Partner chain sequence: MRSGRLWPVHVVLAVGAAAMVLPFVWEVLTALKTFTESTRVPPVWVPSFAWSNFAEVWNSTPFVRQFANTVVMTVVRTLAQLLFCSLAAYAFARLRFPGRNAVFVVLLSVLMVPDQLFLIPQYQIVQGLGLLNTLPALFLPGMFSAFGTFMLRQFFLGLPDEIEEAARLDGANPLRIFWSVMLPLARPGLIAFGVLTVLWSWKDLMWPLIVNTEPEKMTLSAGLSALQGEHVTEYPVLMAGSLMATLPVIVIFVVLQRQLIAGIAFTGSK
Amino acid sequence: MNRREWAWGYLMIAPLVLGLGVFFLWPVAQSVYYSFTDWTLFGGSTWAGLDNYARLLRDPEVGQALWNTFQVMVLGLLVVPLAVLVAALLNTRGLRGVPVYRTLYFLPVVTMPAAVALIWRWLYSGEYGLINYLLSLAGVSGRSWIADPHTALYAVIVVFIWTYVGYFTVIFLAGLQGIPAHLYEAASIDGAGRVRQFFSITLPLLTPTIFFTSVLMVMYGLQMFDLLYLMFGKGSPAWADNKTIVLLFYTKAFEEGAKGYGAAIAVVLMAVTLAITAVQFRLQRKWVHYA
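Is it possible to get the structure of the chain by itself, in the form predicted on its own?
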């Protein structure tokens, strides 16, 4: 390439590099710096060294929030096999009404989180919720699912999974339709049944898609905020014990005004996210098959 071609290349990627630097790298650098400072109510800051990180180690709320976030991340991964199952069913030859099914399962993806939270708050209501009404028909007494500290987090995780099933089903449908049909024809000629074809052809060739969706879902789980904030509310008895790390960051930084401490929480979350993602990329060499 000559100089003119190099110059055009740099010019083409300049907007991306500029956006990455301004909207991602600079905020990260600022958050790291702020995590070593202490802020006053009037906006001034003083250097605090490692005080915010020492406070993190002593704060029991941080341990609880990390445990809650870990539960959201792990249980949220259940959306991957669920989406594979739905995609496999929708990919069945001769199935009628596929466009209708696709519209229905994709509705949660295009619905605003506030609307989703309002609908599920009504479903989970202990007094007039539909879930408790259906349980009462079977003689089972329900409970206040999102007000009870023991069930609130799991109730929100169910909504979290439901929200993403449609999105990941679309991705898995694309993965399934990308598998060459002649592989199944050859397997059928060799006498392989549907189960053998699934484990020998479908599943191995879907592993890149499974890996991609699991990385996305882990990040979504680590960053979950809106559903918890909208479904619990500060007045809920479940508010104190069911915060995730992002919700704790919001509470400390924006409600209590401890911006330096909040920045330290954000830096810890970023470190945890990077570590888990690195482990995922390291382990994918052993089980992901790129055809």
The other form holds:
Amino acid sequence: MNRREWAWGYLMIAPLVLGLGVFFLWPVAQSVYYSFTDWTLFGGSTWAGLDNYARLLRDPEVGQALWNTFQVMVLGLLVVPLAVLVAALLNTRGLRGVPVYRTLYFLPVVTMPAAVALIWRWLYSGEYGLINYLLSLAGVSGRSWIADPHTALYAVIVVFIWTYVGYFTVIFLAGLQGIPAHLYEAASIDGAGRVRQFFSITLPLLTPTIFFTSVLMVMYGLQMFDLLYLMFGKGSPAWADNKTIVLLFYTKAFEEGAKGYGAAIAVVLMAVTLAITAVQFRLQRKWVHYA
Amino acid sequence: MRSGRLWPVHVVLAVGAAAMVLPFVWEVLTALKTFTESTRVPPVWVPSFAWSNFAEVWNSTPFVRQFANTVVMTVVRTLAQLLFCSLAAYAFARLRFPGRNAVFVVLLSVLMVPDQLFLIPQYQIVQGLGLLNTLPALFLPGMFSAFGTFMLRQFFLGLPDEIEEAARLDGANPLRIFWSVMLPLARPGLIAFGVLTVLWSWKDLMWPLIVNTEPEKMTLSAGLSALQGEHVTEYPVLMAGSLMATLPVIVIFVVLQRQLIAGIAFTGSK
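Switching forms now, from the form predicted on its own to the form predicted together with the partner chain, please provide the structure.
Next comes the full complex, this chain leading.
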């Protein structure tokens, strides 16, 4: 096309390119550079070569954080089958009250993490928590779910899943509504029951959406911050023993002022994210069906 | 007859819905309890409607300031993203210029990078500009979005060519075509994306927490989390505060539900 269109093109992308360049692309380069430097408390930095990475390898907290992050990521993926189930049920023909259900399931999505964390901390409370009260009615004695280092991480993962079910349900509902009705009609003429139809039609045609949501959820899981930060509470045993990579990054970079070491942790997180996503994309050929 | 066969579906959905809603019911009930009521075992089911919890939040925290900060942050971020992202998205989708695809791919790579990798340098930029503990600090990096550009580009790609061609023959320049022809056509996409941005912005925590540490300059989400540190035991007051902080988004959600759902459904289908 003509040169005037070129000029307009550049002009129209300029604000965004400038903004993303300054606030996102340049910072990535900057962070990678920082990961090779050492910071004093007063803000100065010196070149440190691979020191930060060597420290990472020796730091027992890093191994622990990787393991915790892995658990959050894997258990968080449970949200995918749950959302598929809810969406499939909501998609039942002739079902009434779908908008009401959708609104109720969506409530956690629109609620501020600070509020979500607060509610659940109260529900999980060892002394006054509703959960322990209900358990006691069943004769089970509960514990301080969120203060106890053994259960704290899992207690947060439950809330993590709870907040995302509604979000992914909406995505799956859209996917389900894209499946042509005549496929089901043909299947029922062939005598396939509802369960059979689900596994032979619904699930295969949903695999692109399942793939998309899994990639998204893995990223959310690897980078989860809000809920962990808010539910553990600083200084609690849960905080000390259950750090994920992101929590470790936050502690080092913004609380201990070790920006170089923090940057190295963030670089490792990026490498882990990219590696896992690459594996997911590679594996998709084996199970994702594109119509 | 039909609804008779559907009752098992309703049972499963209702159990799930209860799990979604009961924590909120408990929040509302607790917000209306006195402190002693809140710590009683077995729990008090009917609270004594201690409205003073709400007054306590109002008086003991800079609630109005934090509310205003949150509104300003959310509005500026959303409008800026709508403007910058749609401008660029239109150019990427509809104009031809050398390097278009390369630039687009580089921008998209931002999506794959964990937020934490941006944080330290972003903080330093804001600090270097002398903007820590100011309103612009809250909205600065959030004005630009790779995700928004990607999403809106998909919308522009789906629009028909004919109308644009007619405007072009009339001698309108691309900016004019964008503003008067394409933007109105992309309205459903813009609204869906705008509602999503409002939602994420209102909920954002890590960035506001890091840049603004003075209570007067905080957003509600950061203020609420700071409050939890200070009055650990005053759960009814905290619940009242979190209700007040969350209510505006719930109202937005109820009013703009269809657009929000459309936006989320759209992100999943592409």
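In this text, the rigid core denotes the largest set of C-alpha atoms whose superposition between the two forms falls within 1.5 Å. Keep in mind that what you see is a predicted model, and the values were worked out from it rather than measured. Residue numbers count along the first chain shown, from 1.
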Relative to the superposed rigid core, does residue 276 relocate between the two forms - that is, does its Cα move 2 Å or more? no
